[in-house]
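Listed next as structure tokens is one chain, alone, in the form predicted on its own.
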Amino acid sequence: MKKLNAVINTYNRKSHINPEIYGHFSEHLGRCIYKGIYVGEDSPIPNIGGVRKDIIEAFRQIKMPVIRWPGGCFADEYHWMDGIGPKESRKKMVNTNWGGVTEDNSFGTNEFFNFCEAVGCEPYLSVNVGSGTVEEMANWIEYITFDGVSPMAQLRRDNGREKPWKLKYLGIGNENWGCGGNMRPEYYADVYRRFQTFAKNFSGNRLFKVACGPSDSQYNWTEGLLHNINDMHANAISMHYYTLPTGDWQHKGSATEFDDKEYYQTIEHTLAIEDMIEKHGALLSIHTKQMKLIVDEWGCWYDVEPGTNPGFLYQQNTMRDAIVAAINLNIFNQHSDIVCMANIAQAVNVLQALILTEGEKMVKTPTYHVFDMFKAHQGNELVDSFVENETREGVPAISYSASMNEGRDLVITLANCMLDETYEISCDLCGYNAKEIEAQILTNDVHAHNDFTDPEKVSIAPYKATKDGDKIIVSLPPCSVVTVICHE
């Protein structure tokens, strides 16, 4: 066992951790919506308005703050009018981006907003810029949010919803540098300015407008965009970054079969997001005073599970993914002055999913458990923290962040990224007298995962952290995530 010193200075409150940093993403892709979140009102699987009750309960458990929909690349081919009204009369479409399957539009605007209400989370709408029109977007916002007399408000009432919903987060386009239109940043900026002009606030609703930002290190996109839009046009820009173990989009690697070298490559590639956040954040600070960064697609992307549709992006989820999730969430916490929202891709059955389903069965993945352990950070103030770290296998051994809530509960989250070393962290608390300590741990072999025959193989367990004077002592086994909550 190696001993490392740490310090948490509660006097130094650095930035607010928006709950939306713990956000999610649900695209019409594979079995994320259909046979995942949505099974239909006539399903024998218990549901509320066609949405699985067990999924609603699972998302409530982690205090899901926000969910992005309907895409992704799907968003820029989605026409919302096809997904309202009687289901038997809704238009069918081909999902050209994801598997070429037929989309029957049975899950549309009403179903999505009712789902958000059931979970208690904010909707984050991604509107169609690539193949849609300004009028289409404007009508959609009016349909959702207007409480007066108008054709769109009446259409909503005809479809069974008398009062409008609230819509805060509006993403105007998705990946417009790629599947959303292959645009140049200067051209997209002009298109964005036009669309956002007609994104109106109705009936007391206030839109938080998000412009399509870069993929990973596309600093030229951020520069080109910010030369042409400002705080009057947007509240935030988005960023997408996926962790690929191999760094090769053609051969991304297996979700469950990997050696130690590939594991540490995965951690190294995950950590790269921090530099990107800092550099895009620096560009934002140069060009704007108020705009923030939203990482609205992040997570691990592997080759699909053998025998599954390659267009469905279905993959398993191991302790490696738990470590990746903990690293990302700690980074977002540490940069909560820049990052106001993040959305893991994706919520159910796709990429680094929190939940896997098969018929009536549901499995919570190791990634789900990390979100459950980290939820205590939501809405807290980031406090200054430092761990006397060491670098092994090319990566820091310990990932960490700390925050405090209004009741002065201190939340510390730690991940040991090493596969063969235990660390004892001795943490000095400055300005804090911990009278009670509670802790949880998630740990197992790095390849361990939950499946439908063994759904609890990787699960959260109570843990022990001790107090020694003004110090907190906690041991981190190899490949583990630990949360410590202190009470004064």
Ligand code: AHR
Given for the second form:
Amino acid sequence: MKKLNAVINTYNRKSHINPEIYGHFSEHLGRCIYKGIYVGEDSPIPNIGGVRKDIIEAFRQIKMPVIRWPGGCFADEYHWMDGIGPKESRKKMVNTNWGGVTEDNSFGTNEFFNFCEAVGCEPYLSVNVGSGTVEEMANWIEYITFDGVSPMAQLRRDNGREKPWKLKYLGIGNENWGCGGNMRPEYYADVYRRFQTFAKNFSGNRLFKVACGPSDSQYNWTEGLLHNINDMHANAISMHYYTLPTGDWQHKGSATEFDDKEYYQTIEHTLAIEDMIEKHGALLSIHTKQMKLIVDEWGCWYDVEPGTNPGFLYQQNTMRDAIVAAINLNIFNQHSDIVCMANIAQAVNVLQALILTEGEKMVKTPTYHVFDMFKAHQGNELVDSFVENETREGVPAISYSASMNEGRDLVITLANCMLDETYEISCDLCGYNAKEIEAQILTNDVHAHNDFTDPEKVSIAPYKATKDGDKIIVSLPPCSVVTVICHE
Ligand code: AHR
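Alongside the form predicted on its own that was just displayed, please also present the structure of the form predicted together with this ligand.
Whole complex next, starting from this chain.
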């Protein structure tokens, strides 16, 4: 066991941790929506308006703050009018991005907004720029948010919803440098400016407009975009970054079968997001006064589970994913001055999913448990923290962040990324007198995962952190995530 010192300085409040940093993403892809979130009103699986009750409950438990929909690449071929009105007359389409399957549009705008209301989260719409029109987008916003007399408000009423919904987050296009139209940044910037002009605030609703930003380290996209749009046009730009164990899109690596070398490579690759956030953040501060960064899509992307449809992106989720989730969430907290939202890809049955389903069965993945353990950070102030870290296998051993809420509860989240070493952290609390300490741990073999025969294999357990004068002492076993909450 190795001992490391740490300091948390509660006098130094650094930035506000927007709850939306703990956000999510749901796309019409594989079994994320259909056979995942949405099973239809006639399903024997208990549901509210077709949405699984157990999923609503699970998302409420982690205080899901926001969910992005309907894509992803799907968003830029989605025509919202096809997904409203009587289900039997909704137009069918081909989901060209994801397996060429038939999309019957039975989950559309009303279903999505009702789902968000049931969960208690903000809806985040990704509108079709690549193959859609300005008029289509403008009508969608009117349908959702207008309280007065208008054709779209009437259509909403005809579809059974009298009052408008609130819509804050509006993403104008998705990956417009790729599946959203293969545009150049200058061209997209002009298209963006036109679309956002017609994104109106109706009936007291205030839109927060998000322009399509870069993929990982595409700094030329961010530069090109920010030369052509300003604070008058957008509130934030988005960024996408996926963690691939091998770094090779042709052979990404298996979700469950990997050796230590591939594990540490995964950790190294996921840590790369920090540098990207800092560099895109620096460009934002050079070019704009207020614009923030949204990490719209993040998480591990592996080869699909053997025998499953390659277009469905279904993968298992192990303790490795839990460590990756903890590292990313700690990084987002530490950069909450720049990052105002982050959405893991994706919520159910796709990529680094929080939930897996099979028929009526549902499994919470290790990643889900990390979101549960980190939820106490939501809405807090980030406080200064430092761990006397060590670098092994090319990566820092400990990932960490700390925050304080209005009632002065101190929340500390830690991950031990090493597979063969226990660390005892002795943490000086500066300006804080911890009278009570509660802790939780998630730990197991790095390959351990939850499946439909053993759904609780990886689960949160109560843990003990002790007090020694002004210090708290926490021991971190190999491959573990720990949350400590102190009360004065
Ligand atoms: O999350 C899967 C896909 O990854 C999304 O559709 C797209 O935006 C990204 O390339």
